[in-house]
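What follows is one chain in structure tokens, specifically the form predicted alone.
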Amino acid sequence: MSAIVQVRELSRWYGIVMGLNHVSFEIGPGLVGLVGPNGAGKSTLIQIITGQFRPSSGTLTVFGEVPWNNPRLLRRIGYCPERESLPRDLGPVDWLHGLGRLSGLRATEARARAERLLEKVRLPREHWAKRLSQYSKGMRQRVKLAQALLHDPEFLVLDEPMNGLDPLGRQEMAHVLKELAAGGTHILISSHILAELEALCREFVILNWGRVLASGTRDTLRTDVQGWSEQLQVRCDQPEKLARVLFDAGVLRGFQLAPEGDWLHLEVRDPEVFYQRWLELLLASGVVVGEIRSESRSLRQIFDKVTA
């Protein structure tokens, strides 16, 4: 399937703050994550994807089309903020309930899907009966994302939706949103929780300062990285050799030998260049090797490369 959403060099500006600057990427179909610190321009550029806010110049598309000012489109989307506007007073289902009736949906239809989304993002029926200003945060989140679901969209929108959650409830959420996602659903979600959002996305755009730093799945971002290492351990019969060896052909940023005495603790400068050269300079060294480590080159490590 072609992108779900197109940006062609997007810029925004409040007054003399630019909110993101002459950004192009593509958001694909499925799981993919919005990473980026605070101010990075994340809620800039979820207010534009759900037409809230208007591109000062360049292009957003979703499915398209352009979302400013079409509500055919936005029909297709649903949108769970981080902020939030829930009525104190009211139970979640009539809350939902109502929601339902004034996008037209019959009475008896209405109930029915608020209590069915409500059991799909797993709020407890035990308190379907209190009203949403006893709810905690993370009771909150679920039925923000329910509300979100209502209109059956094709594209969701999530802004934050872990906040709140505990780890149980967290892991409950990632649960519902990969079945969304099992069944079609197309998702966007913005999380600062890098290690769930790993867990969660196949891809991933990163900004900062309102610039895109990279984009696309993890063994892509990694490769795309400027100046990334990667770290390995060895455990071999002649460390000392090894590391001489690797170190003079120029692949190494640096090694070191662990107190243990067989393990060799190796800082990559190109892996994709090391492990070209690792068979030639493993057996022109004559080292016996019996066993190769490598680190997990998580979100977090790419987050933290590319930020730095």
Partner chain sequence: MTSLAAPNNAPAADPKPGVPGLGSSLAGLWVLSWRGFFAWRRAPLWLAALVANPLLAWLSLPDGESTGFLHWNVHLYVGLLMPLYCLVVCGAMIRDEVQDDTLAFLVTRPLTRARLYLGKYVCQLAWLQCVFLVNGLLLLGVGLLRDIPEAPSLASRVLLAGILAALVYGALGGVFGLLTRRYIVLGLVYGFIVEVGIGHIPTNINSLSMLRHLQDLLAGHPAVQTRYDWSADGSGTGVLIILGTTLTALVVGAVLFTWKEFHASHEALK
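Residue numbers count along the first chain shown, from 1. All values reported here derive from a predicted model rather than from experimental measurement. Whichever C-alpha set is largest while still superposing within 1.5 Å between the two forms counts as the rigid core. Compared with the form predicted together with its partner chain:
After superposition on the rigid core, displacement of the C-alpha of residue 271 between the two forms amounts to 2 Å or more. A movement of the C-alpha atom of residue 102 reaching 2 angstroms or beyond is seen between the two forms when the two forms are aligned on their rigid core. Once you line up the core between the two forms, the Cα of residue 34 stays within less than 2 Å of where it was.
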Contents of the next structure:
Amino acid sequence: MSAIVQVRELSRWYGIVMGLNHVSFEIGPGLVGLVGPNGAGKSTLIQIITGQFRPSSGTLTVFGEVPWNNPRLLRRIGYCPERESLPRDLGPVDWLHGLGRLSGLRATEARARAERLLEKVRLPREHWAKRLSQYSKGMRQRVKLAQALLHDPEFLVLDEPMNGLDPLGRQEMAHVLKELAAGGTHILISSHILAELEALCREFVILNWGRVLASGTRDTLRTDVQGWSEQLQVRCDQPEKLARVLFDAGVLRGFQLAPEGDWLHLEVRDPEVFYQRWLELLLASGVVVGEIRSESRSLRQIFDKVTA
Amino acid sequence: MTSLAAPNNAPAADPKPGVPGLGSSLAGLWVLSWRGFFAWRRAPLWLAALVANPLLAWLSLPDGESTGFLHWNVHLYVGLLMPLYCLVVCGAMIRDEVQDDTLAFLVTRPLTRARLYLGKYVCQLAWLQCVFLVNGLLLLGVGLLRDIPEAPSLASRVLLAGILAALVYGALGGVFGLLTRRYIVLGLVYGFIVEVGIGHIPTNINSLSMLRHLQDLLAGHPAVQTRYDWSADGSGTGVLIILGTTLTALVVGAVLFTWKEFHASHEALK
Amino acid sequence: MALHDIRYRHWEGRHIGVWQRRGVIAFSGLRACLQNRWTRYLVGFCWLTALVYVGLLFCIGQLLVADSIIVEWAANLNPQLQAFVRALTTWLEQHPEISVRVAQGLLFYHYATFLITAALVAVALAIPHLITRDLGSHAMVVYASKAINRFDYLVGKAGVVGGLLTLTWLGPVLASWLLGNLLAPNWNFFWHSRVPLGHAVLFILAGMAFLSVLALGVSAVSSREKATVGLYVALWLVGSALEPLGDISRPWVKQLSIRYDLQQLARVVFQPEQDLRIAQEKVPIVGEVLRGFGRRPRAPWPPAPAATTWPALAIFALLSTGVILTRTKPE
Amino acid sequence: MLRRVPGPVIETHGLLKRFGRFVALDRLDLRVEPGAIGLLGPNGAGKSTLLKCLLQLHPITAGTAKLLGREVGREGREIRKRIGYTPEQDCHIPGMLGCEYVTYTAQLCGLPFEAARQRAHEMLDFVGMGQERYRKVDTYSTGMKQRLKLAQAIVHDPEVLFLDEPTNGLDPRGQVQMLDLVRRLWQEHGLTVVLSSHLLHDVERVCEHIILLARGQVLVQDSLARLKERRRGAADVVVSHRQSEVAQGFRARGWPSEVLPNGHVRVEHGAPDLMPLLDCLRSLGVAPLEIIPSPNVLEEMFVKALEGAHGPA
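Mind giving me the form predicted together with its partner chain, seeing as the form predicted alone was just shown?
Entire complex below, previous chain first.
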């Protein structure tokens, strides 16, 4: 499948402040995660995609069209902003109804859809009569997601959609998003909680200082990152012994005994060989293992390496 | 690209909404706006807008005192309260959304920015017309209660002035609201310089003052004419000028809104 | 990374008192107000007017000595005028108490009421810095989590208005009194001017207290600067538009104007008509002059409507207090 | 520099808070000893309300609450001198410089100006804010605002620190730094920290004690170590592929096992260490990337505890 968003030499400046600086990349179909430190340009990118800002130079197209002031394209995009402000005087159904009319739904259809979506995002019915200003953070996130889905968009742009949700809410939200993705909707999510994004997305775009540092799936990202190596942490009763056994077997590039006691940090020479032999060696050594961690494969490790 | 045009398993029973028509977008904006006008939170404000002016008039005017009644209508109501209220209501229409950080929900909808702006204007206008209609009728009632002989004949002109004032000051207020977040200050400066200053000094450009044309309209009433010694001629062209100004302001506003980006984070607190 | 080397330290020391904390709020708010260019211009302007009044006081003082520059200057102009001035001077010299008291009383009445407009502008400039911004930026929560309570907070914020009004209103008046009497020909001017000074201070302090409450009330109405300043300006504009109407219709309409109320308060405190009456009775020439000048029959003025002024001020103050108490309630 | 307060920090008896008809806190009995305490709960469980009641930002409807042995509601100024609070939302005063703001808040707590100024800079150093402190707070990024909020909460050297979602909006690196700061405040300097958060990971990293609220009531109050103890014998196994096969293999050994939505294989092997598990994996011919014992204790506790209390979820 071809790319949903195509970015060519895009720059965006706010006066003298930099938002995005001369970036070119593509955002593919499916669930894509957008990560980067604060001020990396994520919001700028999202706001250009959803037609709120224009590029200072270069082009950004979604489905081959420029988003600014383009109803034909905006019809196909759903957007959930990061900030939690909502209109103060409306209830959720009225709000969604009004926005639904603005999205081209007929009156009866808009109301029915509003109610269906509120159920879909699991906003308990007892809260429907309340005004939005009385909503807690979690409820706000749900309503915001509902309004993004009103016109059944093909491309969904979500800025920090999990923020302020409790763990159950996060699970539910992730479930809804996966369901949508399975139904063929393309979704771009920005988030600071890397572990969650990792569980959700197939592909990632990493931004920093207004530039795209890396993009691709987790595996391609890992091979692209310079200086990456497979690393393991093992908690066991005799770290020295385990280290000696493994080192003697020649599968390690290096190791380190953690100062706090029973942790052993391993740096692997060749992952393929290592994983073939490592269980044997471990069980033969007689060391009792309590925990094995390998953060080096996680998005967080890649992120740290890339943005360092 | 074509493969992306529709998700492969979109439910058949649920046809994709298209770009909204004019009626649909107006209806949507009205649904979003009207509760804001009547919110309990703002009850003091809209109560004041609807009844404070006639109530104060009723309390303060003695029976049969037509000078006071005329002064109230011409100077206080048409000359001050009307423009001020239009400025406040229409200046806020976009600016409030920016400051509440809710504009993003509107501009990411599938309608052109110009239509969004004009739709918002129409909603605010409807509210203004309601307020001025109620005010005008209540003032008529006050006039009748206080035995003012000119009250019935003046009422129609005051109501007409209300309609025109809402049109033109609403459009101007909208532009001010787009230009700066201190639109009230801008509006007051404009009021003092153009409406009061230029309007009252005999210059070549004093037809720039909308207030002048509105008061010309009122001066068509003989009592006002004798009381204030105003000439009533040319009120027909006055209406045309008002409508022309409205149109110009609306076009300027729509173009400005189509072109301008709004950065909510910069002024969320201001 | 450097930040890991920096350690947290405990603090053992004496805490400052609650009045000092209130003072901190007032001082910090005042500084925020003065960061605005226009506020600084306004303060500057007020102190410049003080110089003008010092000049006037100086002239009046010179009238009371026989061989002053004014007498000489009058001689240069016209011998007849000199004779008149000399006669006046002689008479005034004999009754310094009355002349100083009456002259300064009228002058300070005029000055204090003249500065009402400046004070109202100052309040408009101060309103956003009082409660509005704290409501808008949630700073209220921070205040509430510190070692102060709501009353302390309000006292501190009232101190902001008080401070600003001292700079634009009380300060210039006091300074002009001090400088003007230092430039006077005789030390006993200080003693003779005690009544006008007392009136001025009393009036301005009362006005300041009223304006502080009003400003806090308006400022607590909304969390948006635009709304609160707008409300204040609207109150002012509509009030002044209603003032002329009071002559046509019922007089209490005038009372809706804050400026008018403050002016009436000044009338009640200063009693300028009494000063004028004394001048007319005791100084025949002055009476003549006044009658000659005053084509408008200024004296006797209509009595100040104290009966309606007090309730008007009280209603405004009560409304503000109500707003303050409901809006600054914790959540 | 370790200074620890003796006696319970928070004590409530029948603490009741109503908003209209809605009961936010339902006769809460709580006794909290000094430590690093994590306050958990779903949206609307009453976490923020509890903090605000303790800080007297909300009046209490009924019952009593004591902070540091003093009755809340009577000795407001005295209590608040000894506590710090970082609210959830932004709370800076626009127009002020960063260091000016922290100095100001210190003075509000009763520090004399010289001490306030000095401590403001020390605390800004502590939270890792550099030259940005001389900029206006309006221009700060989310990360800097969070740091500033922490600085203003500890500048007057409180004994108890209440943190409401301190990592909200921070980028990954900022989250780690912030949590590290909070952890050190308790471990190295003896400030009791009450951390309210949705991110269970955060709480697990910093806190030793857990309080779980739901529907205005305390569901769980225990130390994290003890909670982990309960879940001994369960583990998450991360393998790069063949997940279902691995789960199948575990089940063949009689261990309940399933593949979780995030691709991990959850297994309850029941042994005190991982050796039987590793043995089984060897026989399956799969090398594990990670084995996490007693995984997601908090999350599971959370879900379990709430199944009754939480509505339709």
